[in-house]
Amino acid sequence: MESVYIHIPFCKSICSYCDFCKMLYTSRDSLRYLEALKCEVEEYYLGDCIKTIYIGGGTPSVLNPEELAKLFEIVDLFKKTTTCEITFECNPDDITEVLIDILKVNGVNRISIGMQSFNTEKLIFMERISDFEDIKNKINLINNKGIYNINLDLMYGIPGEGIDILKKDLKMLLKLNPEHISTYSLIVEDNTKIKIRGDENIDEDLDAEMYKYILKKLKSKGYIHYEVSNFAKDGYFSKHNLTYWNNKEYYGFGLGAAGYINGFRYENTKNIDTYCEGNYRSSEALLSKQETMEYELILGFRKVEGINLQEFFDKYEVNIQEAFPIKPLLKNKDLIYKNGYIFISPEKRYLMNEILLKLI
């Protein structure tokens, strides 16, 4: 294992669309949680040399300096390469000089900011706060402290949003000139505020139009589209997320975290009391060869370059076309073969789930 995900479930407020494992922040819960997190790492970490660490949530930036010190004591338990990519998720309003100094001294070299939008109506819908000038100043602060790898999140497909609103959001985002951009079409998930109040996903044709506009606009500005929802300047692909998409094994620590170790995929409990009592796992399963190959497709086809046929054969000792009904999808151009790779047709990437259902 070369990658570690650490989940911090605490937030100042709960966004209307969020279905991640999260809860409102209290200092009492955060301190006992960090103690349990340290115990989990000490129990399950096998001493591997780690190349990427991703600290997500929730909202890791909600932690105060004392709690951050405890968090980075946990991070220090891992052996790390000298070039280890350490990503830390931040809400814009949490970013201060004190926070960035703490992150910098503890080796954080990549920051992901949950911007989501600059449109007032969208922000009200999502129950978020975001301001262009504020984020611009925060990015300047981060750069001035010596961190130059920044991701910005953009959410689109909000009910009532038209293509013109998306265009304005993208225009303002590009003025911030981030190294990496993650874009997400809103999906109304169970157990979210928007689901409870009856909101629905936008029309599929409009969603496809928005996605295609994003591809065209970001490509014109020099961003490389390397995964279905992710774009980066050359040299700034997310090394950590590529661990997932390449179906490599990784540690997942913390409440609700998932991991993949020695052929086992597992999920942690989402109950903080259960977790703090030391009962971390809620499920664990050893994958069969067939299940592992299915994950290879589900994750590998998220990459724009797709799946390398020789690497698949070397890994599983089977031709991918013998394991899955690839040929009909090549014939109808759902899939494309080129230079030893099979990938989803660029015109059909927004239909990825439907294409995967034909395969698995």
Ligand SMILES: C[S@@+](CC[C@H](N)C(=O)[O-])C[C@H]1O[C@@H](n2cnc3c(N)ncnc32)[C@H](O)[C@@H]1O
The other form holds:
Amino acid sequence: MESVYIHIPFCKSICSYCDFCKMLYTSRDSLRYLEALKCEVEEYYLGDCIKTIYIGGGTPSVLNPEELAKLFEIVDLFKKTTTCEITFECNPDDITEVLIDILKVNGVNRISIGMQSFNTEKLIFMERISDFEDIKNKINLINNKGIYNINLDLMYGIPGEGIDILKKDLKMLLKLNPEHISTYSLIVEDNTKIKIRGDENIDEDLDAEMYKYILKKLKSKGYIHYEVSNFAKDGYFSKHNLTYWNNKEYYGFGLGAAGYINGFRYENTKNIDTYCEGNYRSSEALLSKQETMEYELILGFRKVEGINLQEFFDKYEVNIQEAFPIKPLLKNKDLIYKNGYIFISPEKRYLMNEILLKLI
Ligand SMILES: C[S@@+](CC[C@H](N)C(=O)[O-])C[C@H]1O[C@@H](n2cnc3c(N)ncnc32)[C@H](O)[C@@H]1O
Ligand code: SF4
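Having seen the form predicted on its own, please provide the structure of the form predicted in complex with the ligand.
Full assembly next; the chain just shown is listed first.
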């Protein structure tokens, strides 16, 4: 394993659309949680040299300096390469000089900020705060402290959002000149405030139009579209997320975290009491060869470059065309073959799930 995901489930407030493993921050929970997290790492980490660490949430940036010290004691347990990519997710509100100093001293070299939108109606819908001047100042602060690899999350497809609102959001986001941009079309998930109050996903055609606009705009500004919803300047692809999309194994530590170790995919419990009692895993399954190949497709086709046929053969000793009904999809141009790779046709990328269903 070369990658580690660490989940910090605490947030200052709960956004209306969020279905992730999260809870309101309390100092009591965070301290007992960090102790349990340390025990989980001590029990399961096998001592391999780690190339990427992603500290996500929830909102890791809600932790105070004392809690951050405990968190980075855990991060110190991992043997790391000298170029190890260490990402830390931040809520714009939490970014202060003190926080960035702590992150910098502890080797964090990539920061992901939940920007989401600058549009008042969208922010009210999401129950979030985000201010352009504030984020601009915070990016300057991060850069001045010597971290030059920043991701901004953008959400779109919010009910009531027209293409003009998206255009304005993108324009402002581009003024901030981040190295990496992750885009998220809103999904109305079960058990969220928006689902309970009856909101619905926006019309599919508008969603597709917005997606196409994002691709065109970001491409024209020099961003490389390297994964279905992710864009980066040259040299700034997320090494950590590529571990997932390349179907490589990784450790997942913390509440609700998922991991893939020695052929087993597992998920941790989402119950903090159970977790703090040391009962980390809620499910675990050894994958068959067929299931592993299916993951290779589901994850690999998220990459714009697609799947390398030779690499697939070297890994599974079978041609991808023999393992899956690829040929009819090449014929109807759902899939395209070029220079040893098979990828989803750019015009049909927003239909990825339907295409995968035809294959698996
Ligand atoms: C789980 S959050 C963690 C980062 C941080 N807590 C935040 O909110 O910025 C990661 C990203 O997932 C996205 N997200 C969460 N729920 C979503 C939903 N229901 N539909 C689409 N995107 C969602 C948001 O853009 C968010 O930035
Ligand atoms: S979207 Fe982020 S900040 Fe909002 S509740 Fe979910 S994890 Fe917390």
